[in-house]
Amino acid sequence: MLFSEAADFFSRIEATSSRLEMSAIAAELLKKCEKEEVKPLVYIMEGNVAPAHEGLDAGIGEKFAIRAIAQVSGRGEKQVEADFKKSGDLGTTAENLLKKRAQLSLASTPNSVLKVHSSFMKISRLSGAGSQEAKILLLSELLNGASPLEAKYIVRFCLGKLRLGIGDPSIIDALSMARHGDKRDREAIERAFNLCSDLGEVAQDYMAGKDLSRFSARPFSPIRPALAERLPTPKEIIARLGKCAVEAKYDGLRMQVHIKDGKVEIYSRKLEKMTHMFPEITSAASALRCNSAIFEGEALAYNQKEKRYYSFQETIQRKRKHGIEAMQRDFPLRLFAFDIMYLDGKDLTLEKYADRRKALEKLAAGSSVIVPSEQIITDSPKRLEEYFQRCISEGLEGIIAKDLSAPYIAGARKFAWIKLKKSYGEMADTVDAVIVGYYLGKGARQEFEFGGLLAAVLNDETGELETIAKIGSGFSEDEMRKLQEMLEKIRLKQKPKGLNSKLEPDFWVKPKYVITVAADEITLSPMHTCGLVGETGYALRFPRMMALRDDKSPQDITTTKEIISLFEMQKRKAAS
């Protein structure tokens, strides 16, 4: 397949707003493909050249890529950063100057989808001296035999702003629809990607009519990571899972953990791989009685001398790529593990939770460092309520609750796990929502170009972004200065593709930056989108900004059905 088309295709899912549509569009493009073409052309939709956890980027900054642009239109440098100050998009920019070329092209043949992935993969394996002008001549050399609108997306790919609006979930949609016309196959598909993380792979093994009910976890292919579901008190838990193991919920970094044959691997929730950061954890995982597994937990940083553990905020200063050894010394880790999803060759992830926790107390055993979650089995609401007020004294976040009999669901929320933490305000819990735009400084404030950040949460029906919280407060100085100079790297001309909101704030940002908002409750009101049913939606009543998430994505912030679960939490709490 020529890149050509699929460039038009494309540009067809990037002139939508459905996402049903998208996913039809995407399908058409599916159905042409060669069987060797889905993996990589899957990576492109995603903005990825690879799986994200393998780490490959095929980044180039905007002064390398005016080059090649300037190189190919035959314009000179200051012309395209004139047209780009003017269409506040290179891969626009690219498009129009290629239009009208100055000069013929040198002899060049057509970029096929292979080529261009092929191209994608060679640039972001290139490092070192002159690496940078590798990558402007690969770029340049793709230009070349590119039409105005290939050219549009391959800068656009390359500067990792794709903007086609379409994501995972379209893309599985799109996959089903492909083969059999309508989403039949959607579980399917969703299971297998959240048990390796590449949907890339997926989709080719599902085009070439796999059965993908064989496919199982893998070491080094991370397991997207289980989720938890909400109730409001001890005595609803107990009446929907009856028995249940109720663990401490830790405030820490999220780890996965995978062994193959001596090596280790260290995944974040976010995927990344972080092995490097943390070598007491690695070292420990390499001494475990295993040749392979999978297994994950919290790891908070531990003060052995006042046998206490310390805050997120101080633990998360772990997750660095320098000053390991100094930070090591003062903030070492403790990998509470709560579960296992393979082991010695076996996916356990269709096992039962009980059976998986014998397993991984005897992996664990004798280890000081990775050590198993502590738990209690219990039907008493009573007795659940004194554990859960027993580890909130220790500082702790609250307690999971798991069902005995659950296999581990990838990538799910579901009842199979159950949270209850300690209440802030009238809300049950806080809420993970991602920066679309910030507010410039007033009274006070003046001196700051930063004010206040619009915040949004996830509506995973429509896929659409919708804000929840427009946040003044909860930052020190040093935090709004920090804020305002990461949000003005990722400013945006215009709203961004995929957010609903009635509120305009100063500056509109690219959707990157995780938050932890608290706040006194959950209000209805006509100001945000999140639920909006008529001109009424959900909001958040005195947010105030917590932390900031850099273990979390935008794929793991609250969505709009939990919002509305909160809310009705709540109403009952209220009530009672």
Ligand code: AMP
Second form
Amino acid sequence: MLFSEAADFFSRIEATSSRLEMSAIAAELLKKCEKEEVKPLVYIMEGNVAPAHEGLDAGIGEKFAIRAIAQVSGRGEKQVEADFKKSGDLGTTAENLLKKRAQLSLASTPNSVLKVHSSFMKISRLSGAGSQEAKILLLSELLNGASPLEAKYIVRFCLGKLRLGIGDPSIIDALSMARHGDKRDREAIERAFNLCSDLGEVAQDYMAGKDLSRFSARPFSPIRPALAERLPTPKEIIARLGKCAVEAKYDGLRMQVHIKDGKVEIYSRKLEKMTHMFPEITSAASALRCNSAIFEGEALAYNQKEKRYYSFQETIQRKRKHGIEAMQRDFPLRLFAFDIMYLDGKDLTLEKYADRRKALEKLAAGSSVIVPSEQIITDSPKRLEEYFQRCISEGLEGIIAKDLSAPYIAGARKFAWIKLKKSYGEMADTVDAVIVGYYLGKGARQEFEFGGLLAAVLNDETGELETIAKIGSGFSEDEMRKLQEMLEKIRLKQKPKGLNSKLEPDFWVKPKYVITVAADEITLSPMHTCGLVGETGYALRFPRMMALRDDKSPQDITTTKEIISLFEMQKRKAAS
Ligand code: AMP
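Having seen the form predicted alone, could you now give me the structure of the form predicted in complex with adenosine monophosphate?
Expanding to the full complex; the earlier chain stays at the top.
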């Protein structure tokens, strides 16, 4: 398939905000392409050259893309910059200027999908001296053979700003629709994806008609993390689970550790590799007695002098690229391991939690850095409540109750895990929301150009973001300065695509940064669009920012469905 043909589909996907329509268009594209084109096309639609956990990105800076566009369009760099100033998007600038190009260069041949992907791959692998020049050359070559529309997507991709607006759930629907015209295989595709986090590979096998049940956990393919449900009281938790494991809920950094033949990799909650940041965990993992394993835990920094754990905000400082040795000395980590998914060649995801826990305890025995999470087993709401209170008094976030007979449920929020957190006001949990805009300072805040945030949650049925809170408090002066600096860089001229909002902040921003927000309660409000029925939506009352969540991505935020369920829980709690 020619890349210009794929670009036509991309442009149709970009033009719609209906998730179903996006999937239908992507399905048409997947049906048309050859078997070997499925994988690269899926990566490209995701905005990547390879699965995200491999950490490859085309990574061309604006300055260099401008040079490539200038060369190919026959304009000066100044002209390219002037058009960019007007359009605000280098992809559109490339499209504009290539339209005006008199004729295609004689030597140029049209780009195929495979050629474009392999050039992106080469670009992403170049590093070191002279690499920028080599990247410009590869990009110019692609642009030489490109139609104006194609050039728009090539340039955006290389800048890491493809923004088609289609997410993994819609691509999964598209795959099923490409083969059957409906979503019947969505669960099977999702299961395979959750186990290997490589949608390109799953898509390739699926479109070739292969059996997806071959996908299982394997070292160095991160597993999409299991998520916790909520219930408001110990009584409801025991009513649901019966006799269960109740574990301390640590507020640190979630880590997935993979080991095979002496090699160790550590993946973040977002499944990015972060092995080099945590040398003490890596060496503790390689000292464990096993040939291969995948396990998960929450890492916390420990203050040896004061014999206490640092908070999430303090722990997260360890997520740094520099000064790792000093960090390791001042904030040594302990990993509270809470699940194991693979051991010595065997996938454990389908085993009962009680059995996985035994395997985990055996594996961690003898390590002082990797220790099993603290746990009690009970069927008594009273005992659960006492344990919960003890955890809170020790400065922990709460507890997670676990179904002893459940498998490891990758990538989903099911009742295998139920969290009970210390409450903020009437709410059973904090909310993770994405920043979609910000306000300018007023009064004493005029000194900063920052006066508050507009935040949204995700309606996972429509794929749209819906606003839930205008947040004006919870920030220190330092945080305000940092937020303003970060947000200024991702300002948008218009409301972000896929956002439903009645409010208009001073500046819109790309939905990129996730924050944890506490509030007194969830109320109904005509101002916000979350769960809108008629004119009324759900809103957070007295919202305050608790933390900036580098470890979570916009796909991981609280959903509208969860907000409605939190609202119902709030009513139940008040009634009891
Ligand atoms: P939340 O982020 O509030 O939805 O809570 C779920 C998170 O709690 C998980 O993603 C883990 O990072 C963290 N966590 C802390 N302690 C445990 C534990 N014992 N078992 C499972 N998850 C835990």
